[in-house]
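For reference, the chain that follows is the form predicted alone, supplied as structure tokens.
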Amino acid sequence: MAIIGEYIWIDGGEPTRKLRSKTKIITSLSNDHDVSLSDFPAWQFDGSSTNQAEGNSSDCLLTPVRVCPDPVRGLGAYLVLCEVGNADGSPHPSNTRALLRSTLETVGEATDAWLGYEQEYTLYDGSRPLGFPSERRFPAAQGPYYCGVGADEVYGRDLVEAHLEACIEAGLSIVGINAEVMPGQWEYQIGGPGQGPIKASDELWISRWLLYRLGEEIGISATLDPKPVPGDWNGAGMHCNYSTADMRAPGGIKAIHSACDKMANHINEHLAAYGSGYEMRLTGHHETCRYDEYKYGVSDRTASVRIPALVAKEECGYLEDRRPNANADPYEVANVLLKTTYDLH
């Protein structure tokens, strides 16, 4: 039996890392074999082409860490998410997943942290966002596009629906989609209840790969630019819904307030982990708090951190950090939230 593994990894691009992948055919399995992660061996790649090595010592190691069905190729094909290592097997400096693993080992399993990501993105046809007409610079002002319906208000739904279906077929924890405030801008939500920091972050990276790959099929590209169009248009974020066991327990609102208060003492550490270009998006307008300010509040979408109204009412649940950019690395986001909550800075 032959199976196809699409090995996916995160490169060393600066200031924003990108996804890379290459294909491996494995032919040594019996026809009745149940495919698992162990069937995909470690592999190498040229790190000098991904900003992860010098040309005179360019081998980097791919270690598979998660596998799921490949909905693009179909039966017998798998997506294989990998950590990047040095040639000796040690974690590469760009391997932020390894840093998150280390933090989780420090805080211990008792935290039982859950994360959910709200990934916004903008669809492009060539150099223009979908819905931005070529004969004039801008479409009508934002307002009717959010959760809109109709060909005059919503653009790119064919790719969005294909992506939703692919994520479900791959077994990812996608829980919703919606059109966003700017034409051609969309959001999907992934992770959430029961999804730990590693699993939720892995699935977000895989879902991003699927979005880009499916865009190839129809000639539409997706960007995670935090401010894709300057001026009076919403930016693109990756709001993070975060909770620990203490936050979800009865009376957990105290633990939520404690975490929010601690974040006020580590603004720069958080912003450094929240993606390139945050100062263009976090302006104090368009449902944001200024990047150099910090506040939290109940049901406040102008705050850095929002406590949902239902959470405040039930006095337990989760918080929403609204600062991460669409282009943020979820491993870094999860890591800094844990380090702040458990005083590891």
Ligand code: ADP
The other form holds:
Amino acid sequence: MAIIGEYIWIDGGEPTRKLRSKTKIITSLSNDHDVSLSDFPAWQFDGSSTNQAEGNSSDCLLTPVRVCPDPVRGLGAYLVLCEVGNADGSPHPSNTRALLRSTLETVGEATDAWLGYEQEYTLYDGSRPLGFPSERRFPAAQGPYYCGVGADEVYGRDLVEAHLEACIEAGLSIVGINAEVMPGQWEYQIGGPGQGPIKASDELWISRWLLYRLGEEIGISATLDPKPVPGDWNGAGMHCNYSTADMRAPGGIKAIHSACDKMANHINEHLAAYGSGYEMRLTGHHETCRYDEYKYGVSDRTASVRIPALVAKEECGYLEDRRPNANADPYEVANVLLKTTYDLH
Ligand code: ADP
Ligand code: MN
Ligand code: MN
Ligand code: MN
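Switch from the form predicted alone to the form predicted in complex with the named molecule and give that structure.
Let's see the whole complex now, leading with the same chain.
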């Protein structure tokens, strides 16, 4: 039998990396073959077209690292997430997954972190967010849109539902969706309990690919712009929910406070990993804390880091770093959280 692999990788785009993919057909597998990662050989691509190499030495390597069913093409098709390498096999400088792997190796047996991302995004029809009338007019002020229902309040649900279904079919750890505060803005949550940093981050990148790809079908584009509309409109973030075994164990609130205090000593390292344009989103308004202030608090959506009310009550659980932008690279976000909590700066 033949199978189809859509090889997906992250490019060298500045300041924000983007997804690329191309298709490989793999033949001569026996009919009863159980497809797994090892069926997908390494491959290469033209790095001079992705800001990852010069034209005179353009080959970059693709090493498959995670495979899942491809819900777009269906039976016999797979999505194959890859790491990018230099021609000599070493990790490419743009390969932040390799950095996260090496941090996890340093942490060693203590690696018991779980990551849950809340990916916000904005749907566009042409150059306007869905729900924004054309010709410089604006919809009614924010208020009714968050978790709203009705054709006058939410826009793009068809794509949102198709994306949810595709993520489930692909076996990704998606755990929820909701309409956001600005019209045309949505969120899904991926990762969470039991999901380690690499798996949660891989699945987030694959889910982003699916969102863009499904948008093609109906001519709607999803963007991760952190502040799509200036003024009194919410930006788009990627809150990161993070826990270690210490935080989850009885009395873990101590470890949560300790992690929050450590973060206060590394504000700039964190911001550098939280996506381009964070100054525009982290203004101190619209449920954010100013980027150059740092505070944490229970149930506080104006803080940089929120400790959920239930976690405070049970005295264990997780923390929510509210600072990462929608366009942040989850490998970088996970990496800096681990480095801070395990004192590796
Ligand atoms: P809110 O919008 O109130 O901030 P969400 O429900 O959107 O909260 O997101 C909460 C996220 O926290 C979910 O993705 C969930 O999987 C994740 N989560 C829950 N428990 C843990 C945990 N112990 N460690 C890491 N992430 C967690
Ligand atoms: Mn949420
Ligand atoms: Mn949200
Ligand atoms: Mn949140």
